[in-house]
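Next comes just one chain, in structure tokens: the form predicted alone.
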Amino acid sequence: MTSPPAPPQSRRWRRRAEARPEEILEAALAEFIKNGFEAARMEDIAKRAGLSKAGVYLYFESKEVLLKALIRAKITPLAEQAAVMAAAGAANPLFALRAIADMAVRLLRDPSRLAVPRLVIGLSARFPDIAEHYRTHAAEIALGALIGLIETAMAKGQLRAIDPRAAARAFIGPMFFEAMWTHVLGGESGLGDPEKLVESHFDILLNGLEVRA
């Protein structure tokens, strides 16, 4: 025997309850950006989310838990997307690497995408468990995908025999610098033309700097 459908008010309440964690995360991120992680208060996060302080604690027991949830909500999906692109591009790994680089530099144009990494970098010395959470739920996923693509490219003869871990870091390095230079240090962005930046990056990565006979 099937249960009768929930009345409209009950369905609205359920949808609202299901949306609460996302609303709290958005409120927490706004407070962390505005006041800094350590100065942000749970009651202010609750007020911004339209909840009582107890309502926030119903979903998240601390600011550390909130930030870890933000990592999983905002950054893990991007790392997983890179992993999916790497797996789908195994037949042509260099093309897949370019596609991942293109995605990365376009994301770098959006400061909101870098809000969580900036918070983690600033807190990593004082909150090593948050740094570890970021590493295991984001950085290691993306790095593993890149290492796998580089190993596949070597196996196909597209790249010479190199240390794939060092090559993956060389791949990431310029984009990481661009993020730090622009969004942390306030320098002028080099992303006026993302496609040109990717092409230059790959030219240097694949061909090097040294003039050869």
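Numbering follows the first chain given and starts at 1. As the structure is a computational prediction, the values presented were derived from the model and not from experiment. Each form is matched to the other, and the largest set of C-alpha atoms that superpose within 1.5 Å is called the rigid core. What changes on going to the form predicted in complex with a further copy of the same chain:
Hinge residue among Asn92, Asp110, Gly173, Pro77 for the rigid-body motion between these two forms: Pro77. Between-form comparison between these two forms gives a rotation of 18° for the smaller rigid part, taken against the larger part from C-alpha superpositions.
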Second form
Protein chains: 4
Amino acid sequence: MTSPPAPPQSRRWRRRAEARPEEILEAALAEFIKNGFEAARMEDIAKRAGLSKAGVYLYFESKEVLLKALIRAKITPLAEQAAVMAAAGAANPLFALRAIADMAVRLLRDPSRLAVPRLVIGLSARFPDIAEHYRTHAAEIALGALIGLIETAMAKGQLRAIDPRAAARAFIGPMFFEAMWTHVLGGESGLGDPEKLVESHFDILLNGLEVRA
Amino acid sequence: MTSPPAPPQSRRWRRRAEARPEEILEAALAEFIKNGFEAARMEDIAKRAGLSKAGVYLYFESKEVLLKALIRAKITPLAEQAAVMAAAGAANPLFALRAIADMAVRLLRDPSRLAVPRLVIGLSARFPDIAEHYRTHAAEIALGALIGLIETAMAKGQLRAIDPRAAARAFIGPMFFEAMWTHVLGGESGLGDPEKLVESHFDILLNGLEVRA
Amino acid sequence: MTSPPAPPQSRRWRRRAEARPEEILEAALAEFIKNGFEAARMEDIAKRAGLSKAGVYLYFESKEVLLKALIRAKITPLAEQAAVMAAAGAANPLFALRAIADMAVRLLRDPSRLAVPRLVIGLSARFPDIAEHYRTHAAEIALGALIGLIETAMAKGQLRAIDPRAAARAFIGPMFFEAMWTHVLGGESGLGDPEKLVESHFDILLNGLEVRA
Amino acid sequence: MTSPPAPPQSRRWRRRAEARPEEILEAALAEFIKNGFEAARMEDIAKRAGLSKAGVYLYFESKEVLLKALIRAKITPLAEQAAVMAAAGAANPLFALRAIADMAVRLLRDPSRLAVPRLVIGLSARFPDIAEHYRTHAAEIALGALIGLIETAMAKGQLRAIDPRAAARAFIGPMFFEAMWTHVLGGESGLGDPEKLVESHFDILLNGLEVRA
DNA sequence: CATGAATGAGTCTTCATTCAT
DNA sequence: TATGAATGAAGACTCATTCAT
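Show the other one: the form predicted in complex with a further copy of the same chain, since we just had the form predicted alone.
Next comes the full complex, and the chain you just saw is listed first.
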């Protein structure tokens, strides 16, 4: 009678363990969004992630660490995306800008995309380091890529040669405002479907409001 | 010449009691901003307002009620200001818009002006009713006034006849974004002093980014 | 120049002031019954008595003092009644007993009559002195009067000569139990109207349960 | 003969956890009796049960829930006892009644037996649902059993055929009164030892007070 | 006599975090 | 790795009581 071979059933756990941090992060994001950082309970995060309260502490040593890890984890893709975006758009920057706006408007329909920025805004007073980290590792990189794109367009003579930061602001601002209005305040934009939104945004952005001769 | 009747200077307490709600509200705002709603301690609010913990409950029955009262109190002036603004600007709307932008940019330098909106953003997920109240009683009124101004300008032929809501968004968006960038993320705008900011904002807003013939 | 005579309008207050203690006592009883001693709030007592919270302290120096005054105030009439009862019944004790039972059963219909005893029961653990005071100044006096009546009846040969305390217990017990059952536990006695109650009570009390030859 | 498998003596915690609810209930009863529901402090209950304040909340979600669980827990044995009693006494109900009285009188010597009923009486005004629960799940069941016994005795011709509820009341009332008198009011019964008590109680109950021909 | 305002002391309850298993 | 059990520390809220007017 031979002893049975090592049971392979431990594999499942190994797999699970590897996926755990991400599961927890996801759960934490959901809870932080729903209730805010302070009001979110570790127990709920744990439950949502499918493990026990104590289990979360095996991966993240405290609630604050969990929060920071979360922000960090959500930042990387953004920065990468920004770099890709900038590189891809070098050939035809004006077209790239429109594509970006298109994408942005579509993304902003999805409340979960806005979740991290909203969280950061809410936490910025109490955790300035989180805000700064978000700025330097995400916001400034994305903005930098955008500015680069605009500068390229200016160099190509496709846009007027003015302060590119002001231009970038004019590009992002209205969309950001729209997103906040809709998702934070729960208001109706009254601007119709995404296509129209981008359309009128670009119309104003490129042509201005003033009556042309 | 008879001596005047006993002066009512004995009213120390009475005076205090009347001023109390506002004092508490002010203290609460400060604490909520510093620590967020959850982390703010009633005791600290009380201390800042110069009375005991229990004293606060004489005027506001709970922390949440205090928060809501605070938001409400901060909203009224905004709405009034918006109405005044709209009325005053009817004669020369374009000029009025620039004046508004001027004022707005200057206001946004002062972090305390942004405090309530930031608070609302941070709380919107957990207290949707607060967000809605803020929208209907402050944001929509101000936005409405702005839109009215823009419509007047369009009617007068000073601006192109396009969707006024899109125009309003293009007007506010960049300034809002700038404010968030500076005060929430702690970034440098890199756009220089207020005058220049308004200048470039209006340049783009009116003339657009595109190269004119 | 003579000073004006003391204004007589203070009369109303004087009147009020004299009635105040009793009003407060009444209000306190009501609140104590509704919520128990601990859960009763001085403010509610004050409101019910028609004055301010601080006003109560003009008459009773603390909540506990108020409680004790209340018990004391409710005790006196009981003891007096008992004495009267005993004296009046000496001539025909058996008849008096029935009259007493009649009255008792009728009183027990009124929950407010039972209020003080119930209060005392509830408080006896924490305020043994109150319980003792109630016993010595009310319960024992009433019971003593009853025993006296029973002894008289025995002396007259109307009742068997047995331990009068046991007889008194047999007289009161069932009615007391009935009252508790109805008012404390909220149960139906299932014994019909007061007359029947007294009837069957006396039937058993006098004749016993056993089948007679 | 192989050595027995590793004994599960390591279960210290597990054992503890299983026993905890009962320990807490016991502690709560003690504190509730000593101080009443309101004045009892959760911390004291916890300390008495041998855990921390927060620990109690692991088992009972609030003080009120704890109270209700306590009442419920103390009720079950009573109801069971009543059923047993009734069944056992069917053969010779009169004898059973005397046995019951004997037991009851002895039980009533022990103040802790009376604790729950006293608690219920004290709480009945503020928690009518507790009173009702006690009545339906304990008092009425016990009373029902007693009435059943009495009816059997009547059917057998051992007792007069009268309203059995009135008879039951005459049976319980004096003992209940005696218990309250002794334990609540702290009075002396003056009726001597338990045997005599039962003796005189039954004498009166069966034969009545009236002089027989 | 009367009270509005104020507070100190206290209690319930929650929750991030730890630990024995 | 995983968790059920446990807790220390903290905070919201209450209320009997005081006091200046």
